[in-house]
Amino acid sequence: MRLLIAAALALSATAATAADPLAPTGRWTANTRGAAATPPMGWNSWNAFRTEVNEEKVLGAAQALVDTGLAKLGYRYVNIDDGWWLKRRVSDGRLQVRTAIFPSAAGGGFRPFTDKLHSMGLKAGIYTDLGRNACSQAYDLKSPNLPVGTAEEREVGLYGHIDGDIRLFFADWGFDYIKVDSCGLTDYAPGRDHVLSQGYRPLVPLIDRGGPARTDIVKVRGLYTEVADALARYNPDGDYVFSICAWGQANVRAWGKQVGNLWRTSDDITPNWSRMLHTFDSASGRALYAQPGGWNDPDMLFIGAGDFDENHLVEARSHFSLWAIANAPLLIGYDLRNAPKSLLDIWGNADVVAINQDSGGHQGVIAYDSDDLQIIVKTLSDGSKAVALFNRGLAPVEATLTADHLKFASESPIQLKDLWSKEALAPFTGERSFTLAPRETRLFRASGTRALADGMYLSELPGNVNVAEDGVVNPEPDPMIHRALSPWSGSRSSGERPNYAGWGGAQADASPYGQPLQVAGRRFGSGIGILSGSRLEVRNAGARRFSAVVGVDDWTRNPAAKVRFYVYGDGRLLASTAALTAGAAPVPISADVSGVKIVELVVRGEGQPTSVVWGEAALSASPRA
């Protein structure tokens, strides 16, 4: 009876959203399928191999990885990219594995090779498209381990065999993590020169690169999410990993966090400094956008090659230290059978290894934000901080790190631990100052006092809100992240535009569209920047009374607008305000959540969505504001 109540209350809760979006659920709707409660860690065939991958590099690469102890870090995911397929037999639509390059399968199939991974405490992943072929079938042609036959032998990707392939993937062979490319859903288009010189089947984009507009969004994330119900259907321990790879295109800001453990946030990485700027750019402001389970994705580690190469140190840690903060998956894309001392340090150094992993799953977020510096804190499970001074350029940057940025209190002292030098530094009250050499990253770790003695600001604790709605009607391209010279076209095209949705997307600490958080010339250091039209869920851990400082922000596109504030616990109303419009005074809002296991924030606005502000949103320990 219990069951039928519960699945009762949970198809009564997903109508009500259907209906209306804005709806009060009273549950956590991010995904938690899957093994991916800390961000996945291990290495990856692609950057080091590209599509001439082979089981001798791949096991060599796992047995290094034992070897050198950064499995026991946790770099346990040995993964296949492209290249492993022959064809599809067309008799009943099973895949075929290159047995030339992985002699192992010979007996029908990729199950010893995965059995050796798992006899070596190792995990394996495998690589696929979500359409008819694969990203090498467009851009490596002259590859020697593209797939073979006919054209209905050669369509080796997911479309028209979802199931069929995820059950062989997982059930008969025993994979435990994959990623899902897009190409095939983006680059089969009918005219296409390799389309015609290839005698593929084209067919119609439901991605396109340079239009979001012309983007079948629906039917995108449709397809992403037939592979997240076969993949649960096919793993019931739950013990998988799902890569969606779309590049940050298809509006995967919004809904990767509902679908998979992690989605790219942009196109490609490459060993270029700049080409870094940009991945990192695309995910590093999207914090509120991951939590536990599902994790923003900027693509692989290119350390090793490069500018992050062994003698590029200083880039090789900045790298990494930036992919550590922005809970980034740490993949490793190099050939780990010939890796030098001073890459394996940075890769195995534990301390920023804890950092990434850490239980909270807190993304780090941009305390201050520059061209030339930038300032990103992260909320460790255990109440301290981590920070990373960030100098992007080419010339020595001061850095002054403050009370403020941590959100410690400003009069008591803070300690700093240097987790690449291991130095303790001296205790500082207020502020301190750094001298940051080019293209360098300081990474501490921080204890004090915080600023809210008795709580945290939510901006603090982006691991535990989910952006269910975020307002945005109409996704625009992202302005801010780093606009890098085209590592495929270099300078023959208009330039690299902002291309991947999020502008207008919530913020910790900003407005949607990048601003301080003001209101009627109130600034606030710490709250969510959203627009009307938008609902959050907070996970609450024993907190009881949540309050904050709302209205309509100064920034906003549309000043007209009327919005109102309602906070929701368990699906039950709490508190709201009357209607506020642009210029009109902040209104404190407040109530208590004791035992509420879920708050939702709600805005809800006239018209076109307006920029609004939760100032100060916090929970606390205290019943009364």
Contents of the next structure:
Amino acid sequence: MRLLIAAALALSATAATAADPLAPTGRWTANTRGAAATPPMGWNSWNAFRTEVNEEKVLGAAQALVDTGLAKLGYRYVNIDDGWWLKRRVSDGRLQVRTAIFPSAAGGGFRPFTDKLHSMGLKAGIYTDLGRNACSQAYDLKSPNLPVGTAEEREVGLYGHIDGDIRLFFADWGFDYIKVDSCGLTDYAPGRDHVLSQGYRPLVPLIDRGGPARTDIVKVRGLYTEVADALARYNPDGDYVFSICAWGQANVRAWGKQVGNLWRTSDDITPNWSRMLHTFDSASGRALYAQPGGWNDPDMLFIGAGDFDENHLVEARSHFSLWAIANAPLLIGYDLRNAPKSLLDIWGNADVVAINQDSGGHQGVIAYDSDDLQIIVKTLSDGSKAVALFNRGLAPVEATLTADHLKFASESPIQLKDLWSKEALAPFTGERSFTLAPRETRLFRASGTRALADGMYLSELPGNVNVAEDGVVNPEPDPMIHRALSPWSGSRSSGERPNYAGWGGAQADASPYGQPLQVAGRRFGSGIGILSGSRLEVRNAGARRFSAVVGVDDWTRNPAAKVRFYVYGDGRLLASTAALTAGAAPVPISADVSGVKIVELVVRGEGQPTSVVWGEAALSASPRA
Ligand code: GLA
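Moving on from the form predicted on its own, kindly provide the form predicted in complex with ligand GLA as a structure.
Then the entire complex follows, led off by the chain already shown.
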């Protein structure tokens, strides 16, 4: 009988949790599978060679990584992108490598190739698609390296083959990294020109680029989750990386962190300044959605080409500085067999790489924002900060860095080390101004006295925060992303419109809709802005007190709503507020979190979400205020 009651209680608890996404779990639920404690680093064939990849080019890049010392700096993944496949053998479903370009696979597979990379101390990456067909089969129809054979033989993607292909790639062939693209789910609608001309089997799209209501978010996420589960199955040692390539579609910017190790936040980068701004912006506003094990991916580096080539080193260094401070994966996309020293010095800047690879995993947060100048600040695990002063435009700008941007005390000296020139600047107090050349980024390591002496604001620690529920009910496109002239269609289309869901998501030091944090007229320089109907999981590494000043955001879209704030420690309620409405003065909330591993911050509201403020939310060492 007792057992029955216990079982019934357990069942009802599960049912309650399933029914109530805001119920505390006492757990950290962001993805921790795979091997991506810091952003992945390495090389990928696509930006250098597109589908015209071959073994010589890839092994040449691998050898260069070793010879130049880049491998020692952490560039260890050598990833083949689209173009490697010949066909799928219909009798047993096994994929065949195009051995004309990968001769070492002549014996039947990629094992000799991955063995070779492993013997060089490197790791091997492969590419596939979640649909039946790949991107090149829609967009590179003149490529010499398209799959061949019958329609069925040319179905080289994972659709219907997830288990078998993942087993082949990892258990049989020994790969360590996989990029899973989504053109097969997107670009093979019945009646499309290439579907007809190439005789492909059509697939009603699960993703409609730019048509969220016609995108099946649940199914897309479900398929990527099937891949994640297969990867765990065939990599019992956990040594693998799962790269989701859904280009910011299907609301992946919200759920990527639950499923993969990195997820593309936008369409492809091209070697154009304006396009780089676009892909960067798609990731830079999402600091709270990345953490060790899962990273926003604004696409691979394009250093060495176009606006980032040897004649544009200011731009190339900016590109690298931005990827570093945003915790973006650092995947070189250049033919490394012929790299000039000026470019090697960029990828090889150990101080900049160290910013990206810092073990805290805190993505840089935008401390000052404009279309001209951005100041981005990243907390490092030794308590110092990295700061990027980024001139986005073509005119010189005056950038004033303040102690407030760094959350340092304004009366104490601040030291800056320039991570490109290596110069240590004379200490200053309060603020210091810089003139930035067009498109220049100054990147510094900063040390000073913390403004909050015995603790850290949560907005300084995005790597310790998992946005388990952000309260967004209907995905809305993010309008804060630079709109580039299309590198593919120029002004022939209707132009770049906001396209990637995620607007209204949780923000560090800003409201969900990009305003400063403010409650009943009181501004908060630090804090988290989020919608009601939300739950944050916060890792607590030994702090004894959580505190915040909370209320409804003055910019709320739903001023009638009433909300309550709750703080949990390892699943137990520690503190809560009375019901608060728009215009009500902010109220303090705090709790003793000694010994607590996971602090959960929940905001419940009635009806439509309203935006709220966890002002000055912080974890501190002392148990009392
Ligand atoms: C898509 C991806 C790119 C690349 C190509 C390959 O466009 O976003 O990164 O993998 O496909 O065809």
